[in-house]
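Below, in structure tokens: the form predicted alone, a single chain.
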Amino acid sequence: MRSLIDIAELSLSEIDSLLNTANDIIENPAKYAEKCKGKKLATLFFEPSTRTRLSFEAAMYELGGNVLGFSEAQSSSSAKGESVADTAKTVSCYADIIAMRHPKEGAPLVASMNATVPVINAGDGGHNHPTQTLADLLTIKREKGGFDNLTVGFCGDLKFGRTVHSLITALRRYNNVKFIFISPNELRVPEYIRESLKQDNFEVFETTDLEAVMADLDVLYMTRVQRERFFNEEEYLRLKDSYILTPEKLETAKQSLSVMHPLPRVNEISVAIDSDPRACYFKQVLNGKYMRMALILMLLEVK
């Protein structure tokens, strides 16, 4: 039995296999319609979610399985003080696989150590979000054809952005990827990530000016400034609109640029960009469903 807590747990060949399965699901959906018949997914969401929770549910339904679970901590026994470990042991009695989102870093890992079924980390605090990374990788693969030799810009909240941390971890395993980090000084990517990239001889450039680097980018990964990660409301309000992507700011960008965002967006991307062919964020949403389907099949060892 195997769980997925961190994207680094997957080998490159396993990521390739998941990408291939997801592409096959896109091409041949009917082939997969009964693959998880009789199987149950439990979605344990202790933190609000729209895309991730519904994506997991849609993935399991499209594989012919069923779903049970809860969408907020208050509707679970954790409101009475039940531990994550006990919740995992209990839900293992009802379901074949668990997807868990939790505001505390490390909670899905604790669940995986106590569950008797596979556990998928659906986001833990500011730490990790491996299935969003799988969605991001499928989007980049389908838009760019591969991952080598790309210049990828990450813009916004790079300090608390778990989607950013997970995607950097995945992309650093490919060849000649250049990382450009665009953020306010208060929201810089954590030092341990920067130092680790430099030690492995990756080209890393930091700036507070998005427009200055726009022309260099193959992929622009926008993120929102996350109110729920701030202890100080004034600090959040000061930083929340640091970067707003508008059609004018894209004037110097490559026609082949892919604009991505893990969503939800607040003000970071103008709705005027939604009709631009370079906008990929709603493709990411759909790709997330296909990659979660592929992952469920892998962890349940369904051929």
Second form
Amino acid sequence: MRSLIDIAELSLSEIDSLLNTANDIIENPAKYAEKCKGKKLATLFFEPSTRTRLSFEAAMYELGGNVLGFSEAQSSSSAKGESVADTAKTVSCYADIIAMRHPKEGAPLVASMNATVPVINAGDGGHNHPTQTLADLLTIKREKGGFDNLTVGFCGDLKFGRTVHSLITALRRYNNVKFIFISPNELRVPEYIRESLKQDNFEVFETTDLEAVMADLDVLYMTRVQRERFFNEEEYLRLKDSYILTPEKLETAKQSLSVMHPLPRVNEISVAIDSDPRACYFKQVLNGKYMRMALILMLLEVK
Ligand code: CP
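Please give the other form, namely the form predicted together with phosphoric acid mono(formamide)ester, since only the form predicted alone has been shown so far.
After this comes the whole thing, all chains and molecules, with the earlier chain placed first.
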């Protein structure tokens, strides 16, 4: 039995296989409509979500399975003091696979060590979000054809943005990927990630100035400033509008640029960009469902 807590647990050939399955689901959805008949997915969300929870649920329904779960900690027995370990043991009695989001980093790992069914990390604190990365990878693959030789700009809250951390972990395994980190000084990508990239001889460039690097980018991965991770509301208010992408700021960008964002967006991408053919963030939303379908099939070992 296998869980997915960190994107690094998947080999490159497994990621390739998931991408191929997702593309096949897109082409031939009817082939998959009963693959999980009789199976149940539990979505245990201790933190708010729109895309991740609903795309997991849509994924399981489109595979012919069923869904149970909760969407906030207050409606589970964790509000009465139940541990993550006991929750995982309990839900293993009712479901064949679990998707868990939790504000505490490492909680899905603890769940996976106690569950008797596969556990998928659906986002843990400011740490990791491997299934968002699968959605991002499918989007990049479909937009760019592959991952090698790309210059990828990550912009916004690179300190607390778990989707950023997971996507860096995935992209560093491809050839000649160049990383450009654009953030306020207070929200720089964590030092352990920067140092590890440098040790492995990646080309890493950090700046506070998005427009200065715009023309270099193949992918621009925008992120929101993560209010819920700040200890100080004043600090959040000071930093929240650090970057707002507008059509004017895209004037120097490549025509082939892909503008990505894991969403939710607050105001870091102007809605005027939604109709620009370079905007890919709603494609990411849909791709997330297909990659979660592929992942459920893999972890449940459905042929
Ligand atoms: N991208 C993402 O994780 O969105 P939700 O918080 O809505 O699930």
